[in-house]
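A single chain, nothing else alongside it, follows as structure tokens in the form predicted on its own.
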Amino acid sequence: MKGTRSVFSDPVDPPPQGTPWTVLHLLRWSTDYLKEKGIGGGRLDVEHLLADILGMDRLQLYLHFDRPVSPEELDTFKPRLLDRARRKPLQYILGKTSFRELSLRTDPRALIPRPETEELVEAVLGRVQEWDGRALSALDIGTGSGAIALSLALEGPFERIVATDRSEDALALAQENARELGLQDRVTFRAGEGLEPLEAGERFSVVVSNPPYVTEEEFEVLEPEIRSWEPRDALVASEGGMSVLLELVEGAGSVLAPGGLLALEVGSGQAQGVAERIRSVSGFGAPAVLRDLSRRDRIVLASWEPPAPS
């Protein structure tokens, strides 16, 4: 880290008067080399990537400000900051996110799970508290990597859970994560596109999604970040963004079984068109419209109330 920051290929270099690289200079000098490179919040993602390295929580760091880092631990930061640098997701970079009360391998094979994710999964929960003495079964369409289907396993009343994508890769790293958490036993994973890999019959009392909701205009102008690394595939859908959210709705019914819920993720602008489209469709209830932390609306749930066989 010698001369110009906007050269960092040559090999990490003692700080001036030949000390060592402590904690607190590392981070200062890495803070500035991200900023310079138009990354905003770099200090955190600093953080993140020099705690992870050296085992240790990341406030742990303010109390360690003086720790020398090791020229292995040098070797080890500085391709994960030049990643950074190249605008790499910092959880692409650590392999790890926090979701929920999980930690989930993560890595380019699916999206990285969001904030707002979790506030759907929160959603289902608070409805199906309310269904005591039902045994209960959910269906998580397009799961990623297993977020959605292993928080409702660990956090729900479940005692079925079937959770699908149509990537290979991304049901791959799903189930990765269920082995690694220990809940290999509690959710089935399935292959396919929409509700293809579901068996004839199949009844559930939660059918969930986040599904592929950004326009193609949308993706064009998304951080580098999202745009540059993450699946494409998971993220666009045609129709203004609705097509693969329409079609969850209008399928849904063949697999909701009397009584069950509808939950979807949406994105900005698209709640209302959703809801309006659940009216539309005989057998759902009053679909209700929930706002985010950032108050927008994000997450669509509706009811599935068959009339009964005359």
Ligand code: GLN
The other form holds:
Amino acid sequence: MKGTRSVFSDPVDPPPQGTPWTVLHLLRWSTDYLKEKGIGGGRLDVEHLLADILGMDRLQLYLHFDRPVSPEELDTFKPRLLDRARRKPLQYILGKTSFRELSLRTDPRALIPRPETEELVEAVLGRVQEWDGRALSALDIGTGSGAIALSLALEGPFERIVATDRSEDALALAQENARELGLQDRVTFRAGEGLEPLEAGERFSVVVSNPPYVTEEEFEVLEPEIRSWEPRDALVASEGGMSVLLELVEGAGSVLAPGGLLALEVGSGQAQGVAERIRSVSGFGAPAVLRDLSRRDRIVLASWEPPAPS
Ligand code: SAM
Ligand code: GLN
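Alt. form predicted in complex with glutamine, vs. the form predicted on its own above:
So here's everything in the complex, that chain up top.
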């Protein structure tokens, strides 16, 4: 094994003559290689990379340990393994990730959608289920890859969905995702900051957002996968990470329909501050804070109940 290690060193040499790579051999060697590069859990990454190239699912690899890996397959695999060693996130290398029922294209134009955000969508869908009979609309602010808006389009009862982002790059990716999923007629994409892309008087049954909420200091100590590869502007916000969240709380009343729902994903330690700001804005009902699967306060919900005009 030791002798074959140079195969993947930079520059990449061809495999030693007479040594055919098999699935198992390559899995073992590559897992070791990632481990040497300080990447724990590399086995799973390698399995995903190889399965994708061989057109199998991960578990099928285990039934094909002795399958030879062709020189072409190896040529595709090597640069991807090197990218992973450079801490490129697996989802950016594969160019896709799953989010709820969707397979979304992912690349460094936008944040990789997170499992916590699947729960944000779940919370929204749970609430709107109780609203039979209304013509529903939703606004996703900072849509990134389009994860939230496209899931709401697929799974929810919405007649109209608007998704915004201040990043043109992210919006382009979100639109590609919408087209690939055949959801392009269900979601309207608009570029701009905060509530600025909305027209005067436009109101929605749901305003949902997973905005940037990481502080500058937190960002500096995030994993290299995040810090070096994901768009910084998708993650970092000023004022202890609260600036965009608080702006949304302040502005949401002007774009929510009466009885509508504000649903926000927040960072650790931020839920109470966000809930407090909601209580201070007249028109909101009592906020609810929900935990994620790791039992962290992660989602803040509040309904918009302005006093009826007298
Ligand atoms: N919604 C996606 C998701 O959950 O995977 C992306 C979330 S990412 C944390 C935040 C997104 O909001 C980024 O795409 C970023 O470009 C965008 N963004 C940041 N600040 C914004 C603002 N003030 N107005 C509109 N979009 C903003
Ligand atoms: N949960 C993301 C992380 O990995 C942050 C997402 C966000 O800032 N909205 O830190």
